[in-house]
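As structure tokens, one chain now follows by itself in the form predicted alone.
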Amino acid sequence: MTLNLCVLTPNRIIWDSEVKEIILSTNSGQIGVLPNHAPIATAVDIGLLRIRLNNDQWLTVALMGGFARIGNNEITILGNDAEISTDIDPQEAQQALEIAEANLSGAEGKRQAIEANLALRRARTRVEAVNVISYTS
């Protein structure tokens, strides 16, 4: 039995196919979803989305928050932004992380600190997604 997974962002469809399992980062921690999972709707946190394909290979997606609806073996994830790990340039991701770290340390005021912290979390997630490749490929 499989799940139908659709990952959408405002600009494009990231994934729309059958999968065996996903591991999703939510605001209250990670959840694993297998076929016949109980129906839920949840906020999605900035983090990794792990997808187990029908050939038992794992695919990693850097997901930048959003919402997920799970029910009747259908999963719809509406993400603010998302990138499949193989589409991320490792050098660019590392440079973005270094810039985000510098911006956080130089942030003045509460608003700048919050924005810099979110940028840092997004940059870390992209670097994590790239680094997962080396362990699963």
Given for the second form:
Amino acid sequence: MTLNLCVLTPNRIIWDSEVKEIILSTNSGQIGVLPNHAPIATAVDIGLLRIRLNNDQWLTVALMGGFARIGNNEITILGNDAEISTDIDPQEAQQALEIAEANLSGAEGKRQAIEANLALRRARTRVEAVNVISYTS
Amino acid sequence: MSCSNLAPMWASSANPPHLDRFSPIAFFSALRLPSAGASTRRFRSATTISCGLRELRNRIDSVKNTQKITEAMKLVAAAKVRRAQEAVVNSRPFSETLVEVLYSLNERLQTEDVDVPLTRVRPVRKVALLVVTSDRGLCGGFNNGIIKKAEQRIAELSALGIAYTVISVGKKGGTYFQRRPYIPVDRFLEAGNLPTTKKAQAIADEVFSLFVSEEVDKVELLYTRFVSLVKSDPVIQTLLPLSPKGEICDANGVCVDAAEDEFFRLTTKEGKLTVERETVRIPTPSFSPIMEFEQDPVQILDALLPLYLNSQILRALQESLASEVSARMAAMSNATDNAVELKRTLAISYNRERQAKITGEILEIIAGADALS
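Could you output the structure for the form predicted in complex with its partner chain, given that the previous block was the form predicted alone?
The complete assembly is shown below, putting the previous chain first.
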């Protein structure tokens, strides 16, 4: 029994195939989903999505928040944006993180602070996705 | 000798039947009256063709080059319309699933009071107008249309005494608003070649922070809807506050159900490329009753609505791009036709000049030979 995972973003489908297990970051912590999980609907935070493929290799996806619906061995994740870690350029991600940090320290007013915070969290997630140590179990 | 008068004289001498066109005398009389010819400009096309064989040849060459460029631009634009359509098709799975989820969630939440920041309806004191234009020109009346609509809306809002600010997407809108400092502009963004989620996210962030920090009470989206290959429609849609059911409302409060997704499709009809718009009702099954919410349903709605905002903005950008590209296709096609016409006119007058020159030389030779004998 394998899970069917579908990761959708507004402009394309990032992932649509079978996996063994996923680890999802939600607003209330990380949850691991194995086959035959109880049906739940949850909001997804800006963070990493770890996918365990059929050959027991782990894949990391930087997910920028959204929603996940798990039921009947079908997982549908709707994300604002999602990038597979192999598609992220480490240099560029690091630079983006530094720019976001600079923006946050220079932000004035509630509005700029909100924007800067979001941008920082996203940049941090992308850098984490590239740096994560992949392990095989 | 002012050559610009020769051409009209040559043409007008063709008309009167008593003058034999090939008689040298008639031509000599034409040659002798350069100034009188200026008033009788009965040339077939209304343009004044400049004189000189070399200049004419240069002009013909430059028109030929321009024609090549405009034709290439037309073909590129045609390819881009297809790509724009594919982009819209690719975004459908997301919006379909989103609407399904929104509907099921709303069914569950019907009895509860939903108070999510993005749906808060406040008395409107300030409105943000998100205007989508293009980065590049040469697209006919595309940018003009949307900017005129924006100006109209600004006038309406000023008449109602509501303050406004503009978020301009696209270089053309940017240059327009920059030249008018009396219109407050919040941010200039560039549209880029292809609308990506990152760009839509950047715009959504801007709009989100403006709305949530209560700097504006309403956000309206002005973009061009892609109706057909020759027609596009600038429309105004209310982006924020969102209705929890996911309805899409326009500025007058006319709301369309989000489950009715309308999208365009490029097909061929009778061998010609056409666009069909289809309205599809998305099936909205409810959640299975045992589906648990990991968080509070309101929190989940809070996470869903930014997704909805993003997908709306992205769809608007995609449709805008499709309209821009089809407008460019039409404009470049017209330009190519005009170039062909102009080349024809120039070629005709070039040949006339050439023949006139040859005839003149022949006459000189004859006159010279006459004088000698």
